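One chain comes next, on its own, written out as structure tokens in the form predicted alone.
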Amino acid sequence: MDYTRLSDANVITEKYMDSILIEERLIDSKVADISTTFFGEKFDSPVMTPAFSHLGNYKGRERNGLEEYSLAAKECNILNFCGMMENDQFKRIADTGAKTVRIVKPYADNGKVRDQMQFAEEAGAFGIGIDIDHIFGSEGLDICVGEQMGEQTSDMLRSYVEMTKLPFVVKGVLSVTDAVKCADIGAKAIIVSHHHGRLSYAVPPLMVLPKIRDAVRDRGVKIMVDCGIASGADVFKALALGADAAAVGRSMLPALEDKGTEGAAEFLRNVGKELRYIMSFTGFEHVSEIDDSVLHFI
């Protein structure tokens, strides 16, 4: 899709990504090990796949879009994000095996976020979540898919919380305001993330990253990031700047809808591969060693 108007947060993300560059530390550097860990597993890459909703059966396969990433997610051993579905579709992708944290869309209907969540734990969902980014529309609050959104407040959040023993992950954080506030109610993970550009002129996830993990340092919140990542380069940057890790997004969508499990597959393998040699060449063996100060800005 062609960007072209100055006020598409989507064109401001990628000139600001575009404008971090890397330098180079070789001399005593070593093969990078990729691997991390969250919540207790331990992981191949840093990598992680989009929360997703409403993939279709590409080329006619028997396997829709979602079971097929999942699949590649389970195969590559990253962690997997899912978006809004019903129950039904989320227990198709919970069987793949993928371990799964599904993002759950802030609905009008209280009852209808619970009974999601409830069913993902039951189900053996990795973590639990809600999409804070769809609480609004155009109109007023959000009509997404023909369903009614509604407003998010602390003290339901924090509801949502303590009602599950899974990880709680607030996604569409944009600030540094919510990030606390998501700490301050128990969430074990945030994604940094303006959903695509859902908001005119929104601040791009990687100017903002380097303020939240400083307000949050030691809080037991990872952090995660999205939008416009398509690169192990971007992945490093956003490490590098403090997230935990980042999500591909639409960047994977030719590779899955051409060649399915073994498309998506390859396209997070070589997200990981770039990694690893960016990594290799600036002096970092570990995930947890990366930082900004190999990083300038232009």
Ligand SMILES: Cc1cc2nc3c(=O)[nH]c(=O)nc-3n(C[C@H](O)[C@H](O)[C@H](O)COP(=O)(O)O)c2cc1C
Contents of the next structure:
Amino acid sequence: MDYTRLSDANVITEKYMDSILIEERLIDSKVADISTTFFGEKFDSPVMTPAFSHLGNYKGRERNGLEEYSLAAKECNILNFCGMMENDQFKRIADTGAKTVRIVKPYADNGKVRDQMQFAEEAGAFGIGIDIDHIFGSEGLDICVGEQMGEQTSDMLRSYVEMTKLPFVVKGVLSVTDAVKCADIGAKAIIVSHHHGRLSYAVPPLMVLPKIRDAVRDRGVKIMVDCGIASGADVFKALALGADAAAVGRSMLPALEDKGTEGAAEFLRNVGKELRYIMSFTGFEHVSEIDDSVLHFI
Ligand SMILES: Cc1cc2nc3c(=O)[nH]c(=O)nc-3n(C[C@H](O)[C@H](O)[C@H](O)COP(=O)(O)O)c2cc1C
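Next up, the form predicted in complex with this ligand in place of the form predicted alone?
Shown next: the complete complex, the earlier chain at its head.
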């Protein structure tokens, strides 16, 4: 008997995304426009960079991977994200000029959470947020790269929202329950994500998206999604199922490692081009019009 069981959420997510098919609607269709708007700013596409951390200096180049992909985001005029890091590293990212959302870790030291958020605002961040899916680890509370993480209550999240003028983003939402709590505390955006499979059998973000969309659609919360996004088709499916934007993830790494800013920019542009192609093929001229009526599920 085979006792091996599939539990890897990355594999489950990929299979789910590949089970979604797209029909064509070509007559009267036009070349699509993939530009979009977030929080009053126009972006060239709804493809975003991932909230990454701890990338090295690939091939001995002067800037590390985080700075290189931030420059790519600026070049492509898309929304940029970054993750766990100290303030000096964030400053270098802010200095690239990319419109960046800083996702702070849920440190047990609440003073550090607040300090990093405040620093980001002063350094010119476009938005700030927290990833809630690194709170727990196998020993209870998580220890991430040597740092103790801590529980986050609705009141704590609300207090971060209240201390900033910037849009506040909660990353790692994977249920209607958490999405509604994010709306309640005044978050302006959520990232629907299982953080590349931190939870075994985590539901694929695209599977839970429609319910989340229905629950918070009218509450002024932008919905972003990540995990397994590697192509324009993946982005299209995410938008059709309720997302306003989607972030690539590890799919960007080979191009980034190989050719730095130029490689990441080329990858991000190609994802956008494929999105435009599929929108044109399905009769959606603008990003905001895309809906799930063209999707079929195997
Ligand atoms: C090297 C690396 C570092 C990451 N660091 C962070 C981080 O500091 N904060 C965070 O919220 N997510 C972090 N992530 C998770 C990504 O933001 C994203 O949720 C995930 O990679 C999406 O899954 P995918 O790579 O399968 O597309 C990291 C991922 C990688 C690969």
